[in-house]
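What follows is one chain in structure tokens, specifically the form predicted alone.
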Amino acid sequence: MNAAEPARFDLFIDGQEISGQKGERATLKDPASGHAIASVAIAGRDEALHALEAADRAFRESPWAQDDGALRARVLRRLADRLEADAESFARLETVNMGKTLREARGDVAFVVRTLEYASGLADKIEGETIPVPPPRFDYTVREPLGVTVHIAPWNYPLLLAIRSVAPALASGNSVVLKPASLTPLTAVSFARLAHAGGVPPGILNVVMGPGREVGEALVTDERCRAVSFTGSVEVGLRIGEIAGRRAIPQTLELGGKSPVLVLPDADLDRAARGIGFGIFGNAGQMCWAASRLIVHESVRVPLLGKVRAFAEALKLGPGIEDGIDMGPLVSADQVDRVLGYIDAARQDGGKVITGGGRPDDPRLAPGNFVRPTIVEEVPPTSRAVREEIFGPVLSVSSFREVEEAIRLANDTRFGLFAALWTKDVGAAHSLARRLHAGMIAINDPPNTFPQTPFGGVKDSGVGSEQGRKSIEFFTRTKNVLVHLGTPGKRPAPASVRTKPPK
């Protein structure tokens, strides 16, 4: 992209590109190098309304919705090739928005083209069942799309944790309106693009971009949407989630974490090292289920943490774009000035930076939003530091004596989003995953997760989950039918067997 002549993205609303009435804009810059790479319209009330009405009349009027699946099966799998076709671009794009190295952003790419394969093969497959009743009755269920299902995504995996949700909506019959995050909206309204040049009907995805607090509250208040999917903040999240619960729609909330992980005197060190480095730097650390704190034993801690300082040291910092690249920006100043708050915060409260700490000493970095990988032990549990989500490269180190000691430090957190243990003992594993409190746990293994996965968390990490099977669960409704089939009792035989053939 030209600095000079930043490309343009408008809002994308019935199958059209419109820049909305008021015609204001905002130019997003790259996190690398600080330089204009976009210039993007900004949506109002009236545009969240007209996407709205743009997405409930395709719901009513297009084959969308009334097609037993194959139609949304056949769009869906063509939009993941064509997706897949253009992955390259999508990847470089994300990474001048976001920050992300481009090779985690073409991972991200591979997993929404994954995502779209596995929700065109549920597409054609959502399927009631019958019920025994007392004759002479008949039961069965249908389940039916919503309508007008809304969808409010972060900026961390701005493709990737939009589509989560959006695949299965789509696949289920729904119509869509995507509000992605105003720092990283390109792939978003890219995306929209493909869709439709794909045969997704004028309508059925609708994606604008504007302030939460005027754009998000117009769509979720409004009679015409009926569920709503949301990723980001606890604070946000339980404002959509009170507007929600006032309405009685369906809501998934996914609001972040403060992930443990959990080492074992028998670890695999090594393993453990690299599974604890990608679980809190991938990404810069800006994860909701990021790895941030390292609760080791005792016996191992020394030995552990000098792998996992290596591993943090030996990290290369710079543009997502260039090759060679391992950690790339922040997404925004304001981004950097909350993580270097919180290292600040951990040494206040007598945590020591065992290595980072601030930013890098390379000028050529100097104009992106950089923060060094971070290590920083003997931070009492009652920090800030340690109890709030700091969504950068900042791992906190803890150790203890005996299991109960480190399931209890484990579990003292308002999240329960993710957890990871590290041991070669599988029974122990199994049973301590099961007193872990989160939605998600891996044993030897960093963060992952699959489609075909059910990720979510507990406690202040939300309500309910997306992907897997469930989740056409969640963007359908359940319809029973009862049919009374008459009185029961001997029916006359038909004319044709009462009649006497002739002699």
Second form
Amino acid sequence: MNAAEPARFDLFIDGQEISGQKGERATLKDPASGHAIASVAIAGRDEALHALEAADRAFRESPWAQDDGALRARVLRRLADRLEADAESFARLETVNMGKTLREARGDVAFVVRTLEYASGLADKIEGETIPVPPPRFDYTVREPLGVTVHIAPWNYPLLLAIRSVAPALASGNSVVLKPASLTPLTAVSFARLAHAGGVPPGILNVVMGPGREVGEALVTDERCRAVSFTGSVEVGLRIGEIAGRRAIPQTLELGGKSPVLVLPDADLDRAARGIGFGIFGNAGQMCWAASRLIVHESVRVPLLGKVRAFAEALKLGPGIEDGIDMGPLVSADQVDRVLGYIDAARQDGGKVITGGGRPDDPRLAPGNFVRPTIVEEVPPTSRAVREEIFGPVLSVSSFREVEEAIRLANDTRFGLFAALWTKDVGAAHSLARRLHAGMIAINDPPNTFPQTPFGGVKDSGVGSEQGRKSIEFFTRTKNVLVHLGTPGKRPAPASVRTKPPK
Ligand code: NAD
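Could the form predicted in complex with nicotinamide-adenine-dinucleotide (NAD) be shown next, to go alongside the form predicted alone?
Okay, now the whole complex, with that chain kicking things off.
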């Protein structure tokens, strides 16, 4: 990409690339170098309404919702193939926009390809059921698409988190308005172009970037929005939930986390250390389900911490686009300030930084938003560094003697997205999995997910889940059809004694 001429990315509405009416644009910078990489059109309320109108018309008039799902299955499958063929350019775009390493971005694109394949497989299997009722009646259900669905995505996995809900929404026959995060909209716009070229009808997939408060709220408040899938912070999620609740539309809220990782005395410490490392330093710690609170049995604390520290110190920081880089920059300078603020808070509350703790010394990295992988011990559980989501490469460590204490520490949080367990004791693993308050548990694995497995949290981590077969249920509604089979002109046979006659 030529730094002198940032590439243009416009809004994608009704199959067309357009600028906003006011012509506002933002310049996006590579978080690793500060170089301008893209000029992006900014939507306002008018463009949000335009996108809803296009989506609503396409839903009613295009064949997308109307057929048996064969068209959708075919187009989504084709889209998966096209994305796979273009995977490298998508991964590179994600890396220069968001900062993650190319290896991570390739993994994200591969996940999106699988998500599209999975959604394609479901598109022509959306079935109702027949339900026995008193004769002479026949009852059946059909599942129908909702109409226009709105998808609001965060910046940490820009394409992956957008498409994990867009794909099942499309597979179910809905039309979509996607609002990516303002910092990272590039792959979403590129995806809309690819989808359009691959046969998604105009208006079925629209992308509008713009300020969340103005554009996001305009989208969710409008009566044409029939469901919302939101991934982002708790604060904004609660606001979206309020609006959706007032409008009685279905909502999925995928919010933050402060996930514990429990290490029992019998754990394989080498595997656990690697898993813990990936779980907090992957994506430079900018993961909703980052396993950011290590809770380790006192007897293995010293050897385990030695291994996790060695893992952290071996990570090579640098621009994600370069070969051999293990950890890229954070997404923005604001995010660096936020993370450093939490590290300071941990120190002030008595925490001991055993590695990292600030920006790297390497002058080559000075223009980028880099923070070293950081481990802090002995931070009191009341510290905001332990209670709040940092969203950066910072691991806090505490230890336990009795397993009850470990469970209490693990569950002592407003969040409940994910928890990891490391132990060879199968019985202990499964009984602990039952007692941890989280929507997802990993046993002897770092945070890992697949398009076919549900992803969602409890408590302040959200409502509902994404991914898996259930996503089709979210994006469709059940209609019940009751048929009286009596001969016309004849008195209908009496219903069962328990059934009241119609008034
Ligand atoms: P954010 O809440 O600031 O923004 C998320 C999206 O909401 C963006 O597109 C933003 O423009 C939009 N938005 C902001 N204000 C809005 C409003 N008033 N109305 C409508 N839309 C609005 O979150 P972020 O900083 O982009 O992402 C980080 C957060 O996302 C973290 O808390 C992280 O844990 C969470 N997250 C959760 C998951 C999950 O699956 N549970 C996954 C990734 C990230």
